[in-house]
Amino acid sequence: MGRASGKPPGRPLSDAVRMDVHAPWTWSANPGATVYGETLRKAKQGEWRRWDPRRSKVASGLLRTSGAAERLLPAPGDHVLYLGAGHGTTVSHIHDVVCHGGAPGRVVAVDLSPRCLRDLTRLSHARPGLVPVLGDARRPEAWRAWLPRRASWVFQDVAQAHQASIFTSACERFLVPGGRGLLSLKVESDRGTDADGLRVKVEHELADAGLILEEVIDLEGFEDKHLLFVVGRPPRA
């Protein structure tokens, strides 16, 4: 773990997130503790955590987006759904954002691995509002009770076939009108389709599901052979 001090890092995206040229930083909801050995920077009444873009598709997307980076993130108080939560690296930073300043945010973190769930459960003990769920992203009926209301932000990072179909189904069931979704697509997960063909196929699936494609971000250099699709669900007419 590294520690730094001095002025706040980079430019503000919000009260909860700042951005420098190398990485985003989030205002820690659990100051004094690291999740994966990240650098901490002391500040008045709290602490910033460096969000490693080489270990997080969301962080690398914030650096690579051609638009306003803040639009990729949920807001304090939001309820969010995270499919493929892993060991909690990105989840912890998203929790920093939605629970900033004591806001009643909620991160429902779903993963199929019991080992990941153990790590997420330990993390949740120090982070109220983080809800670890052992479940398969393809079978939401088994875990939907943990998300009592629709999410305003959905993120998916599952290395399975038919990733786009899993994502569009989750958005249809759980994303509020006007909400935003991010799909991290591992190109090699759909065998028999090259990168360009897969991208076109996914774009068609998203459109067919009524989602508005805002941007496709190539994460090469941070997460090789990964694309980040940023979509919005249209508001109700």
Contents of the next structure:
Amino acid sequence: MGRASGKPPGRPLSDAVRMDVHAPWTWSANPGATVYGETLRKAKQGEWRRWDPRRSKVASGLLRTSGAAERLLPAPGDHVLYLGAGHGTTVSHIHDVVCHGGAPGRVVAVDLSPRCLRDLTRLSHARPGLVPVLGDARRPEAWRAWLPRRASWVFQDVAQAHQASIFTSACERFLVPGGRGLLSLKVESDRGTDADGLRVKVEHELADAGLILEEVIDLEGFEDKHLLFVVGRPPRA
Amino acid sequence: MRLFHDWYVAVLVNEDGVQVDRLRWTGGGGVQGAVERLERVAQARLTPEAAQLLERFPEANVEPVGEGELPEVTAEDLAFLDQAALRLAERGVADAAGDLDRRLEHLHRAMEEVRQASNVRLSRLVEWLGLFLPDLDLDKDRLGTARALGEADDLGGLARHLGLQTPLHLPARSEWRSLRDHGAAAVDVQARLDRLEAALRTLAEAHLPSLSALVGPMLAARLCVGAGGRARLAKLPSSTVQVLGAEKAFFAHLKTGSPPPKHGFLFAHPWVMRSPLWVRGKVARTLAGRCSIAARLDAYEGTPMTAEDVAEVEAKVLAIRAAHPRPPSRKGGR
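What would you give as the form predicted together with its partner chain, now that the form predicted on its own is on the page?
Complete assembly follows, chain above in first position.
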């Protein structure tokens, strides 16, 4: 874990995020601490945290997208929903972004596994605004009260069967009109289809749910057999 | 009249969509107050505020939580919500220890690891000691050999104690001490393995009474862990239970068309293992069916299987063996 100091890495994407050739960096909301052994870089009044694209599908998506990378991320102060939070690797960077500069952002991080929640609750003590929820992404009734405002950004990475329908119902229920959703799709989790067939099927499902597909990013090389679907929810007519 | 509510507020709206009454949680009870309200909402029960409004207007229709026009949460509400969420998450983490599936899994895997360690130690030990004692029987009572070694003062004494020839070469002093320590450690590992097995038996008999009665607690635990928990085992078709533990052979069968496996973990049961080759598949199929029933009795808390039920299954197994005394003729077959 390096602590090199000096000039900030790469070019800015926003106040909270910079991008160099190999990885994005986020401005730490909890300086002095690493979450998963990532490289830190000291700056004048804080610290940048390297966002490892091999460990985070959002980070690899930022590198691979053909459009403007910053549109894949929420803004400071946003309420966001994260389904399949895992051990908090990506969640911590998203938290850096929405709570940048003390903004009142919230990350509602849902995971089914008590083992993962253990790490998330520890993280939450150091990072106010990170809200861990022990719950099943397929049963939103049990935790919908945790998100009293609609989220402007929804991310899902659950590696379960019917990933796409879990995502579309989450977007319908929790995503604000005009908001953006990211679906990380593990091809192997839906049985009996190859990558291309699944991709077409998911594209139809997203369209049927009234979501506008902006881009499908192939994460091959960073994360094998994973596709990242970027969708927008149309603004209220 | 329609009643809308969420954890922090309850609102009553009349037919024209006009708000008639509203009760807001004012932070009473602090974080614990928020915890209780969130729990109620998660379980689809009324919050105290909603219940109070319903008392005032018993004719109101209760709408699903969070639907309709509710007032915005305040920053204060959110602060309470976040603290309450953290408390609930921590409780959920602590509650995982109440899940016997998880405990059974750790105990089972620990036992497998220690069993492997015990076997490795004992086989190293008898080979090592056998080098010095050429007429030592390496396969007989390895644990007894280890015990005798751990208690011996020197190699000559051990040879006399075991009634063996005096060794031609003697180990150096420090070498002998290491050898003896290895013997004592092997005995110690075996004792730990025994304690683990006893604990696993107790837990399996409590968690899987029927399955334990049918195939024994050790095999019951292995099936349960292999299936990924009691509830999942109960939901598996018995054809899957039959080949649980034989995944490699099973998927090779699907891929290459090799003969399908007849049994997985169930092979360890004497009814299967001690049956002649040509009826093992039939016996395993019968037993798997009964295992599924037993697992379902356990998972849905039915009346556990009795010794008579088990005797009935055994009778059936014996009948299968009796009906096929000779291997089937190869003529016309594969």
